[in-house]
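What follows is a single chain, given as structure tokens, in the form predicted alone.
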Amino acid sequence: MPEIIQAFSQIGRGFSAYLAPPGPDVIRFTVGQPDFDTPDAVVQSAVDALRRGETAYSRAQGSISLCEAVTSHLNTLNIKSDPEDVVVAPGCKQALLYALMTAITPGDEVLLLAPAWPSYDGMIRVFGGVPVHVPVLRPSYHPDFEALEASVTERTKAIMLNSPNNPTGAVYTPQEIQQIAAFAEKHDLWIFDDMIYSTLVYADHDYASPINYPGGEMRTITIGGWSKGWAMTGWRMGWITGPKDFMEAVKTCQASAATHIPTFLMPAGEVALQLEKETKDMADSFAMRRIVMHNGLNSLPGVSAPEPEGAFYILADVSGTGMNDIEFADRALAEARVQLIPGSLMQGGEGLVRVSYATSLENIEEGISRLQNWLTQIS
């Protein structure tokens, strides 16, 4: 029979195998989605455009009204773009295989600020690309510049961004940002800014984009979406946007894979950019939350982690348990019944677990609670 394509025998799935749904009696700390439910309003919304018939073929690109109401949010954020240049795609990691589609030719080199999400790497090797693990500073988490520039060679295509990031929690400085646009000018790359923790930001500085920077503005594609910050996890809608030329091509792209997301979801996703107390809730609360995790998990005997600053996550150190982090996490499972995502998944990785706090505070207290009891009677 034919042969498939070789690279998907060299392409992981992520987190997956430890994102099981585990017993009842298990405490997850792995999933990367908001425990809120959709808004009402929102929800609401795509039932009245289902009642009333909207569920034929529409523009490729989303509607008129959703790439303006795009727009609108981006330009809340310092991001200036043309609705015209808005692609709504289904879903955030759509529009990213749509800019590695768009730029990516075999061979291509992009640098990863590791870790990284795992599902970056599996990406760019569907397209032939060669993804460049380029280890941050410690224990920080943010960019070293000095790792970058020794990373680039005439190879090098890209540079992807994730701030608020996945899986460190880290949000890169305006300064970084700035240095990271001028590298990228540097050496002539394109800037993927995945930006979908955006609206989750707790440091003393906001989210940040490199397209307003020297540099920036036209070699930069930002990259977001409603999952996070709204609780649409499985609605899959995600947005892209950058310089005029490339989105042609994005816009080829979407017409030849998706068509479109589903016509009666396109009000629904301008109702959410319109909200204002609902997400500041969940920010609210995921702020909170991020105190209680922080602390407990440097609570706990050789565990130390950096005070998370966005995004839902917590990248903790158990070096200091004698344990490596795969074994970490296992023995969690099994004796504290307690579920984490263990580094070594990605490069870079190792001697670390990644903690989510989108769960309650009651799970919170109790997960740390049992940590605490199981390393204590091991130790």
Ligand SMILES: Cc1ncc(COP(=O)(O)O)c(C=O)c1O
Contents of the next structure:
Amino acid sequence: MPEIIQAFSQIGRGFSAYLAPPGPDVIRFTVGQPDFDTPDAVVQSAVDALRRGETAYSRAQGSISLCEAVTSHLNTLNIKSDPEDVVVAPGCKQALLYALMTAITPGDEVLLLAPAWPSYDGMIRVFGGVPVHVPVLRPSYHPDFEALEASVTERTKAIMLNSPNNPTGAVYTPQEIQQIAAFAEKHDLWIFDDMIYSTLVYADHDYASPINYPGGEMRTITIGGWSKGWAMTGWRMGWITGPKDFMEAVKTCQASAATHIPTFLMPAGEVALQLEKETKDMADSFAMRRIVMHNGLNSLPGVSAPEPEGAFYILADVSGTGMNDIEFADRALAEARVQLIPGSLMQGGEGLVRVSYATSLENIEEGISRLQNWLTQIS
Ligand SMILES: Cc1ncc(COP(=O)(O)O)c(C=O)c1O
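One more: the block was the form predicted alone; return the form predicted in complex with this ligand.
Full assembly next; the chain just shown is listed first.
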């Protein structure tokens, strides 16, 4: 039989083993998607486009007005882009793949701030690249610049940035982003800025893009999408923009791989980016749940978590319970009926569990109370 590429034997399935839908009475703190419906106006726009018959092939990078809407949205985050250099892809994930396709050849190393969202590791390996997991500082989960410096080799080609961060909930400060830009310039690296959670920030500083700091402009690839901030995970829509030459290659990737996103979703993407109240209401709701979840976790014996600054995740240290993270997550599911993600599914996540607060306040309170009772009983 012909051979399958070797790299696939090393690619994991991320969190999937712990994301399986459990029995009915289980509280799930695992799901990394908003528990809101996509806003009505967005749904209506897609329905109208279908009814108008917008079902044929279309502009590969996305309609001109959709690309302009992405540029306007990025502008609100202080990111300058040219709509001609925007590609709308089937999800942020696919956009990340395009970035890697464009920049990584076998043996190239990509720095990840560990623990990192596990999909990065697999994506890098698909191209024969080498993910280099550089631990972040504890307990803040912010970048450790000494460790980053020590991890650079002749093969280092890029650094993956994700702030607000999945799984840690950290939002890097503008000073740290400035340092990342300087670090990337010093070692001539691409910066892949996965800013998919950029509208979900609760820290006293906003999301900051490396594009605005010396060295950042010509090496930052900005990648994001509609999934998290607009409750549109199933729509599979993401964006990517960067320097012109880079984006010409990305356009070729899209033309070869996907042609474009579904034509009738393009107007809906535009409508979404113009919404204000709906997205703010969702972000406000996450902000409130964040406090309840954070206080709840810190009230559990043997559990501690730094203040989460963005996205909708908390990475809690459970080592004080005497259990490792796998045992904690497995027993929490079996004995407390609460589903969590064990951190050791990610390099550098040992002793930690990832908790998502993208669930109702009622669920958060019930889940914390179950964990409280369980831990009290077994201690
Ligand atoms: C950091 C990060 N980037 C990208 C994605 C995927 O985004 P999309 O649904 O647009 O492919 C996720 C989803 O969990 C994520 O956590």
